[in-house]
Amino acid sequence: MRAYFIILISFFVYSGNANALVIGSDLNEVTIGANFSGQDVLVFGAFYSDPSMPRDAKGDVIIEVKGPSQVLQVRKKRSFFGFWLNSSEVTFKEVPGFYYLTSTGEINDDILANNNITLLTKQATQKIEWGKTRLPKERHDFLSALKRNKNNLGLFEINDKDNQVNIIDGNLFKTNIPIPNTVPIGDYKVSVYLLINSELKEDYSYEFKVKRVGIESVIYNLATIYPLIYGLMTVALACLLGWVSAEMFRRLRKA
């Protein structure tokens, strides 16, 4: 409620401009614990436009969420005498670990590309290591495979069928961003764009953090910071459980 009040104040302060945009959220941190199954982040805000104009002429709001950048490799396999082997490989740099895009209207690929609102920006696309992949169709197939893999994990979604951003009273908007339990930890950037006649007029962004807490945090830090120790502990635990199971089975046979 406090954040919503701040948004309203900011809206009236900015409403003197031809195009004004402000946003807010109900939280700035998502904590992942042992029972975390996903969470919705509420994003709301206001944009200024001439009240006398019809709704279609006021423009559209696009909300984009990007997670921490990752380096991902996509491999293509081919059959050689009945064996499926890797034939080519592409390395994608600065790929968001999580990506979500929604809008008040229909999402058009050309509009997104022209305003540099994409999963992979033009700058990031130039950093792709294509290897032996030269043909445009092959590169398109690798990009499609990357998006498909992330979509299967629930880490990439574009709402291009249903308008998920609700407009309230003509100038206020809100939407819920679903954060699945498979998201990577780190800093997330929420960007809101105001497009009028398919051109970007205003944009605003803020960040929130996803982090692990409790036993989840201990296990994750141990596995990432001290992988050797984590591996030895895992092997030791497996041996211990195996010995305990064998001992219990031996005693039951004697009983």
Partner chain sequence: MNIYLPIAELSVNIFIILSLGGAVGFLSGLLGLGGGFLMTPLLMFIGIPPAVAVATSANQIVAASVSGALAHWRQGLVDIKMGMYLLLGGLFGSFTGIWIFKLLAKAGQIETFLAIVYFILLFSIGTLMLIESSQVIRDRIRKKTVKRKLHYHNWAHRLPFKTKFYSSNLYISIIPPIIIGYFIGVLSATMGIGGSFILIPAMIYFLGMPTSKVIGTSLFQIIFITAFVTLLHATSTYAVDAVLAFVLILSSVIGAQLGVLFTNKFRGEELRALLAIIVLAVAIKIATDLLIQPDDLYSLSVIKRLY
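What's the form predicted together with its partner chain like, now that we've got the form predicted on its own?
We keep it simple here and write out only the one chain, dropping partners and molecules.
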């Protein structure tokens, strides 16, 4: 029942090079309403090249989706006299609220790292506040805990196994980006890279928005911009509902 309004983003035609990308998506907005329970966003495109060329020569496509930046804290529990309590914490000052990476084939980690295609970019890694966590092993554990916990929430996924990005008739590719119901609102950046012989040859990006609509957006804005008015309204609503229900049931019982 989803309306497919196709936006053809752009054409890249290299002079003298057969490889180029064309990409598009079915949505430029994901709207969170009262019954939002997650959604798939379709990203598709084409290698703009000679169809008779072998697949390998066209290289791999990497699709990276990054959500709005957040400040996150990871806390580690320790046993105090049998009770499991939070003890140490690490603050990540800049983490994408959502991160999804997929490709036509498995990509070497070094290539991704060298091109800064990762959850925590070099700049973000420098901004981590490690607190009392000093040992490299401990720091590594915190990083994997961050990824594991975000993965459990559906907010971090690296999906580079074969066939995640479907190739249709040699030149077209498409993939679905699963947006979970825990997704943060804001601007999302989709970057598509073309990798040939371990070299990034081409990249293209576009943005889509995740936003609240309807009553959800009214409530959220009121609660954050005018918290006192919002508080008074929730109290008034509670009083009203309490009074109406008492009256209603009193009359029902009399009748």
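Residue numbers count along the first chain shown, from 1. For clarity, a rigid core is taken as the largest C-alpha set superposing within 1.5 Å between two forms. Remember, it's a predicted structure, so these values are computed and weren't measured experimentally.
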| query | finding |
| --- | --- |
| Rigid core superposition, R78 Cα moves 2 angstroms or more between the two forms | yes |
| Flag for Y230, CA shift 2 Å or larger between the two forms after aligning core | yes |
